[in-house]
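As structure tokens, one chain now follows by itself in the form predicted alone.
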Amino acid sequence: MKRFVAILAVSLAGALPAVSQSLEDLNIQIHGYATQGFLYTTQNNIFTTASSNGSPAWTEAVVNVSSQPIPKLRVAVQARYFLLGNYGNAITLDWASADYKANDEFGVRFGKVKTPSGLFNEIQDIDPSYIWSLLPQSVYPIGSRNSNLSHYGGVVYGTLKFDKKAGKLEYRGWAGEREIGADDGYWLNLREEGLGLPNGLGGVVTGGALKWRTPLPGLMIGASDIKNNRWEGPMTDFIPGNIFKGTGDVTMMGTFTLNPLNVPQYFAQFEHDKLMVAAEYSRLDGQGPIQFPGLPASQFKFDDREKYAMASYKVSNKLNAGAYCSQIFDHTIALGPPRYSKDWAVSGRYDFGQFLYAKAEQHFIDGTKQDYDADLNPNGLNPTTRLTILKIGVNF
């Protein structure tokens, strides 16, 4: 059902000409990039990658295809290749959307549209437009780009402007369908366990944004809202003497329960010349049962809060340059390396021409609260992690 609302969105928008049109007419665009990272890490392996060896283990290749039928219409899609680790390996559709913007003040997409919540969520998909070779890893965590990045469903938008003193205010408000996949970054510590979710999660979401584009020049504050309805799955323990199999070889069959949530996001950017200065905060607050039959139901909870702040500098008209500060907090674990990760990068990316890029990333990573698989660090986790971050990549 979702992945026909996507196609349907495509179909009829590029239908509603009555006419045949020439590829000139439609205005059809094409156009994407490719890069690959390498990581090196000193005491643990990240990502689910063989860091601390030295790892090729990142690629991506997106490519997207865009077209005009009509003056106010405008029909895309973008897929996506992703290797990282034991994540990805896999083409998928990032978005197929239709968009009809009827003026500045009103304007409706539908089919898999970006959720735009946050500061970055909308652009995390588009390597060549930040320094940055990961985002904050606290509200941005690549192990799950695929599932925040967008839904199923719509999404209405607009600008309306006041007087100069006043600035302006943008508006998105959105419905649909959300689905974590079964290989999403958000279960690894569930499949370090033994537990997996066959069929990934998902369920209604909604969600509203407002960004206030103030009377000082470059000066944005925003604000948005997620929520979920109750999201359930089924649920399987496929570790033989597991704490909810007991003993055997038969895989048991449970159901994963996410009870309804609310994550809120609030965040500031200010941009003047060449320096961009910018921060957010999250709280994502959880919690529901596990059932499996015959057990008494197992409750889990979560509580992070994350936030970021950052800074960047354009050098010159090759090079930029910036910082930021990430963490994260979980207030249900007893304090220690596990409840945390604090993470400070320095970053530089250099231009040599319009197509092709570089990036170098340092980051200095205290804490364990973050994307490392167990099986890949059999002798546990180092409380600091020193991550080197090179990429390459080239648009189009």
Contents of the next structure:
Amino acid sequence: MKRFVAILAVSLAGALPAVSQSLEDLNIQIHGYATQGFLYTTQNNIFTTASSNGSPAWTEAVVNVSSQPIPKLRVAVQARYFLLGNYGNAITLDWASADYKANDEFGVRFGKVKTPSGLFNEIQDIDPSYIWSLLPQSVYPIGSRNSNLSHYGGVVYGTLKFDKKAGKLEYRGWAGEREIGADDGYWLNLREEGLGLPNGLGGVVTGGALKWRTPLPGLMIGASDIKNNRWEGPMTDFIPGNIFKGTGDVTMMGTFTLNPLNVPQYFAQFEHDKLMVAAEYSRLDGQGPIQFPGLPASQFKFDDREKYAMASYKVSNKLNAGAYCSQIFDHTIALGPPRYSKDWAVSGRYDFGQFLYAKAEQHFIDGTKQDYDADLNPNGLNPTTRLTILKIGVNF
Amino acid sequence: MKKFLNAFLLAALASIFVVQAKAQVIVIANPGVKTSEVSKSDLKDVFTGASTSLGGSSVVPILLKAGTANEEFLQAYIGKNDAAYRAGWRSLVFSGQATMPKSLDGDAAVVEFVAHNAGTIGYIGKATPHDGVKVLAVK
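Could the form predicted together with its partner chain be given as well, to go with the form predicted alone?
In what comes next, the whole complex appears, and the chain from above leads the way.
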């Protein structure tokens, strides 16, 4: 029902150009987009969907309302309906912010703001803006997208222009509080072991990013770093009862702690005429204790090395084609398929016009370090997966 | 052979008109904008949302909704077709980095709007009367 209402709302908003025009006179704009995806896998069920049977459980709808009361000030809010398998199925506040841009060298936005880390984080949810059906999952896992996308706090930004021989330097700095939701993909494996984070996990986050637009036209080189303070939250451990021993279900309450961590990202992008080439490397290295009363603390640890390289080419005004290779390795896991995921993807996008487009993508995935739900894969995981994605989108 | 020559001449004439047409779009600005010339690179930055200043003045781009001048401008200075260009702006809107520039119905409307709104910059066909605005030379 939520899904239907969300799509209907976006469609109605898009079908009211007269209203949009009158709002434009008041410096208020309404924009939106909606996408419907279809997933099919030949082996494992992926992203908590029943994809091996073919699954249409991937729907998104976004409405954006913005106003510019004075030239240097913008106020905007964006709401989203997101459904992917067992993720989402809810309408959430994407971001809501006020933005004051004094000049090209300095601006500030605050509220619930998008986190400008990495190459694509700010636009990773904006399906109309790229060719891919699915961004490289090593760096931009879709099950954790809502958590990584934004934070409560502020961002300062600007562009420093040098002479023609030195290019331009874009900077971003941010601080605030981020929350990883209770149903986030990061917790998928914990949930399957009966461990839950009923309030999610959150805390203070700071970061900075630099993008150097080099003197070579089209070439950008950049780096960003995210720093999380110590995050702590309540954790539950559900222990099912044993009818033979006459014991009932038990839920223990404990504490989950993620020690301070840094997430460095390095990236580069080159665009020339119809060609785009990009690459990114990131490392997610963290650890912390899980403590239940009366039991010794257990330690968890992860050390993900994430990277991808991609290229796309505009074949014609309407057709875009591309491919990427995305890899993730967790160096704390023993050798074998659960340690890694290597994903080769071939993608195509066709724009029917300014408002309507379709995408098709084929993935060749080796390894099982992906969002695989054990309940949906009761016979265990196959070390390889072939994933086909079809998607249609509309935006206005 | 004669038919071939006629077709060739027609094609040659058409290409001349196309080349001439490319020079038929001009960039205009409100008279309050300090500069009188703009580099292609700066013009692209302003019309893609990467920059909001030009020669020491804050500027706001004004777009044409459609038409020959719109297509010529986007091809010559932005390097994109209209659909791809507006998709780029929508990315900025959906990521909270910009609002969509105002799009007007015709060249005369752009002249009228730019003439009466400080800091605005637009583009029109060269043949359109453009009293009340300044023409920026694109270097």
